[in-house]
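Shown here is one chain on its own, the form predicted alone, set out as C-alpha cells.
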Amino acid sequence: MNFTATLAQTKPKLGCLADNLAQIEERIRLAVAAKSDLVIFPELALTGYFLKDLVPEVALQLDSPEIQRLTELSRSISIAVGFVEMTNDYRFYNSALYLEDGAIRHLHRKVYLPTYGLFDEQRYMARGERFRAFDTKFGRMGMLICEDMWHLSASYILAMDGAATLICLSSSPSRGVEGESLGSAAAWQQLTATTAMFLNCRVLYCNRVGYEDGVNFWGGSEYIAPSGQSLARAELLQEDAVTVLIEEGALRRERIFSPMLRDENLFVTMRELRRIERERGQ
C-alpha cells in the first residue's frame, strides 16, 4: 500500500530527555497536521549521541513514562524513535523502537558499535545479537541502526526476512571536508543507493544534525526508492523536515524489471556460510 513517511531531522541535546522528547512531540505533532503515516528520528533521538557516562543517567526501559508517552502517540501517527535501553540486569544499549496503534511493535538493539575514529560505543553499550524484520500498518520492514547499516549482512538479513522497506536510524559525523562536498555525505548516499538497489527494497535514512563536543552532525536524511535512486533529501547541516509518499507502484515495478531479490538463492548462501565456519573452526 502507499504511505506517506516524515524524516524528522532533530538536534537533539545531549543528556537532556525532557527537552528531547518536547522536540520530538513537537515533530510528532507537525507530522501528524501534515497527514503523515509515519515519523522516523534519528540514532539517540532522546538523549543524544555522544553521552560516555551519561549512559545510565539518561537510559530508559519499556514502561518508562517516557516511552509511554510516545506508544500513546503512535495511536496518531506510527513512530520509529532511538534511545538508550536499559535491561532488567542493568545493560544498556543503543535501541530504536517502532511504535504503531499504541503499542510496541518492534525493538531493536544496535549490534555493530563502532569502536573505531570518534566513536566508542562499545565501552558503555552492550551489543545486541539479532536482525529480525517485522509486521507493520505499510508492510514488513526492517530496522537499522547507523554502523548496522555498514555491514552488508545486516541488510542482507533483513530483505531475507522479507523487509520491503529498511529504516535506517543515524548519527553520523560530519567528515572529509573537500570544498563545498562532504565525505560522509558521500558515502552514505553511495551506500543506500546500493543497498536499495541490489536488495530492491525501499531505504529511509535519517540522520541528526548540531553538534557535540566540537562534533557536528551533518543531516542529508533521504528516501531512496528501490530502483537506487534518492527521491527525496533533506539539508544538510539543518534541522529539517521532509515527507515523502512511498509508492507501492514503484516497488513492484522495480522487482520486475530488476529481480536482484527473487534470483537471490538463500540456500547456496547459507550452504557456503556453513562451510566457511566449519573450515575456519578446524
Given for the second form:
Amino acid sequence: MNFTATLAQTKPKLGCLADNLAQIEERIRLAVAAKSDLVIFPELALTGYFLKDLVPEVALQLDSPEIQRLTELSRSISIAVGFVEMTNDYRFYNSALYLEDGAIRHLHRKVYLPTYGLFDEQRYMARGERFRAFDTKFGRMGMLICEDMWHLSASYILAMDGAATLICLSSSPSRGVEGESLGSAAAWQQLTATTAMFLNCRVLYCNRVGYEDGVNFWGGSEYIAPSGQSLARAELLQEDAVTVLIEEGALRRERIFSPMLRDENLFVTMRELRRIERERGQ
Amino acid sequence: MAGLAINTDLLHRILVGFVTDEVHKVGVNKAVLGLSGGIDSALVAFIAAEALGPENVHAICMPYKSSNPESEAHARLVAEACGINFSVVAITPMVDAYFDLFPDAGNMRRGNKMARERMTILFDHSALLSALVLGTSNKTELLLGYGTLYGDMASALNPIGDLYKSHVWQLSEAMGVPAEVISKQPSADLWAGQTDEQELGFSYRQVDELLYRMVDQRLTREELIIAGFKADFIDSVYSKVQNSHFKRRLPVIAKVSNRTIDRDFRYSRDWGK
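Switching from the form predicted alone: structure of the form predicted together with its partner chain?
Whole complex next, starting from this chain.
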C-alpha cells in the first residue's frame, strides 16, 4: 500500500532527555498535522551522540515513562526513534524502536558499534546480536542504525527476511571538504542508493544535524526508491523535515524490471558462508 | 596537491555554523578575539562576524612597542571590512614592567610573555563582555607547536584549528579578507623583521604538503620519501609534532582514584548543551 513518511531531521541536545523528548513530540505533532503515516527520527534522537560517560544517565528501560509516552503517541502515527536502552541486567544499547498503534512493534539494537577514528561506541555500549525484519501496517520493514548499514550483510539479511523498506537511523558526522560535495555525505548517498538498487528495497535514511564539541552532523536525510533513485533529500547541515509519498507501485515495478532479489540464491550463499565459517575455524 | 584544495563554500558554511551553534548553546551571543593584522585572526573575524552579527564580535588589537605599525593598520582594516567592534590595548606597559625585573630575558621568553599578556586581556574581556574567546591557531601551527601554550593557543572555541595554512589562504580569499592581509608574509611580529617561514626554516606550502600526507593520509616514512620529501625534512617535522604534543593536551594528572578527569571521567564539553 502507499504511505507517507516524514524524515524528521532533528538537532538533539546532548544528554538532555526532557528537551529532546519535547522536540520529538513537537515533530510528531507536525507530522500528524501533515497527515504522515510514519515519522522517522535519527539515531540517539532522545539523547544526542557523543554521550561518553553520560550513557548510563540517559539510558531508558522499555517501560520508562518516556518510551510509554512515545508508544502512546504511536496511536496516531507510526514512529521510528533512536535512544539508549538499558536492560534489566544493566547493559546499555544504542537502540531503535518502531512504535505503531500504541505498541512496540520492533526493537533493534545496533550491532556494529564503530570504535575507530572519532567514534568510541563500543567503549560505552553493548553490541546487538540480531537483524530481524518485522511486519508493520505498511509492509515488512527492517531497521538499521548508522554503521550497521556499512555492513553489506546487515541489509542483505533484512532483505532476505522479507523487508521491502529499510529504515536507517543515523548520526553521521561531517568530514571531508576537499571535493564537490561533503565527503561523508557523498559516501552515504552512494551507499544508500547502491543498497536500494542491489536489494530492490526502498531506503528511508534519517540523519541528524547540529554540533557536539565541534563535530557537526550533516543531515541530508533521504528517501531512495527501490530503483536506487533519490526521490527526496532534506537540507544539508540544518534542521529540516521532508514528507514523502512512498508508492507501492514503484516497488512492484522495480521488482518486475530487476528481479535480482527474486533470483538471489540463499542456498548457495548459506553453503558458501558455512564453508568459510568452517575453514576459518580450522 | 588535491587534498589541500578545499571546497570553500562547504567549509565556510560548516565554520560559520560552528561559531553560531557553539557560542549560542552556552547561553551567550558574543565573541571576542585578538586581531593581530595577520591572516588567521582576520579569517576568524570574518567567520565570527557572519556567525554572530558584526555588532556581537569584539576584536582587540594588542601591540607591543616593537610591533610593526603595519600590523595595527591591517587589524583596523580587517575590523572595518567586516564591521566588527575594534579596540586597541597596548601591552607595552605590562610587559616592560615585568622585564624590568628580568632585563636579560631573550626573545623567546619575551615573545611568550607577550602572547600570555594578550591572553589575559582577551579572557578579561570575555568576562567584561560575556563573550567567548575565539582561538586563531591553525592546524599547521598547532601540529608544529608553533604557538605559546596558554598564550595564543588559549581559547574557548577555535574555528580554524583543523585548517592548514593553505586552507586558511583559500578560505580567506573566498570570504573577502582584504588582499594585503592575505598576501603578506606570515609573521608572529614578536620582533622587527621576524617571519614565520624564516624562523621555521621551511615554507607553509611545503610543510602543509608534508603534514597533510603524514597526518591526514597516514603515509609511512618510506611512502613520503617516494612521494618526493627529503628524509631530514620528514624527520624534523615529525619530531616537531612529537615534541610539541604536550601543548595540545591538558596537563597530565597523576592517577590515584577510579575516575580520573579525562581518563575514566569522560564527558563531552557540550554536556547538557
